[in-house]
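Below you'll find only one chain, the form predicted alone, shown as structure tokens.
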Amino acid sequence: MTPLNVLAISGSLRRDSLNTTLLREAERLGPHHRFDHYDGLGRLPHFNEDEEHPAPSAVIDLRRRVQEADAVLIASPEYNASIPGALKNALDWLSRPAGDDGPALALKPVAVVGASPGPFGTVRAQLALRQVLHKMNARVVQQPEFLLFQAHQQFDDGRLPEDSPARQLLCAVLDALTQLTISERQQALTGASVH
């Protein structure tokens, strides 16, 4: 498998956060992709027109660290059947164009995962983050969906069983987001040459 360097976020802010914990796991399940933990999401400002140019320095370091990614995995948890305003506000920021390159996230490999203590996962709020990173022209995993409901009783010391179908969808989404990003990079190898 191609190694990647995966750009991992996590949506919440919380310490023992499950999506941090499914993020880990993720880590543990991709051991030769490297993977880069963002913490930066509660020192981000709030995003500000007027506060643009130049960028704040977390907005600097974050628009980066996406584009030395050669693909991004965000866990979020469900806030009032959306995405947290946190994680919202940081796509806020990549979704500016800085200098030339552009958005950080366009034509960016995505893939979007989320664990809640809840019967039902995190359908809404990925339902929301999708269209959020539709909107942002990145490229985003589409299938498998990965929704890890009653996450607190899902973890065995942060860990999903080897026998879990979770386990085993999660890897499948690592196995999705890695050949989305091999066809994304065949893409941009072709359309250089035609040029």
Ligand SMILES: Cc1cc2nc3c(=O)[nH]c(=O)nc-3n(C[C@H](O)[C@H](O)[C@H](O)COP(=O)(O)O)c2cc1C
Second form
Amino acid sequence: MTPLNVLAISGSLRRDSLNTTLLREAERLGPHHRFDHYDGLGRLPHFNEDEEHPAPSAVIDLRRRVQEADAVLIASPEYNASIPGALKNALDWLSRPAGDDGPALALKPVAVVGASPGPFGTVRAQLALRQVLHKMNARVVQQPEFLLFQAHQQFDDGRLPEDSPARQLLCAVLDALTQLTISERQQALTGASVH
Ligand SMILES: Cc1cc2nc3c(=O)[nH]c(=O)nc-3n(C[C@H](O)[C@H](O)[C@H](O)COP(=O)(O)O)c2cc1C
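The form predicted in complex with this ligand, contrasted with the form predicted alone above:
So here's everything in the complex, that chain up top.
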């Protein structure tokens, strides 16, 4: 297994967030990867075109962490059938070019997961998130999809039980993210040698 530097972004600011718990579990299930858990969503200023230059320090920190990551794993709650405003705000900042560099998330391998206590497991939020990431030209894992419904009943002391299908599926998402990252790297190398 190729080790990755994974930037983990939870769309929830809540202390006992199910989605942040999910990202901690993903880290335990992929011990060969190095996880950087981003917890600055709540400190980002509201996106404002008038305040892009110079970029606020919190934005510079987020961009750097995305750039340094091989891949990004986003776990988002569903708020009113979409993604939380704090996550959308971060994505709006990340959609903007930084100096000579393009947008930090462009061409970046990204996997999307989500947990909800409800019966639909963030399906609508994930659709909304995929639409935004598509517009940002991120490379998004398409399969498998990971939707954790009734998530408050699925964790046992913050862990997904060993025999739970959700745990296997989360491993499969990490595998797919690894494969996507490898193939994007290979394509970049091939492209570089052609030109
Ligand atoms: C403003 C708001 C809107 C919500 N809307 C939805 C929704 O549309 N669908 C859903 O499944 N859960 C919804 N929920 C419930 C969240 O799924 C639940 O609070 C979840 O635990 C949030 O994720 P977290 O545990 O990672 O913070 C909503 C919660 C809030 C606070």
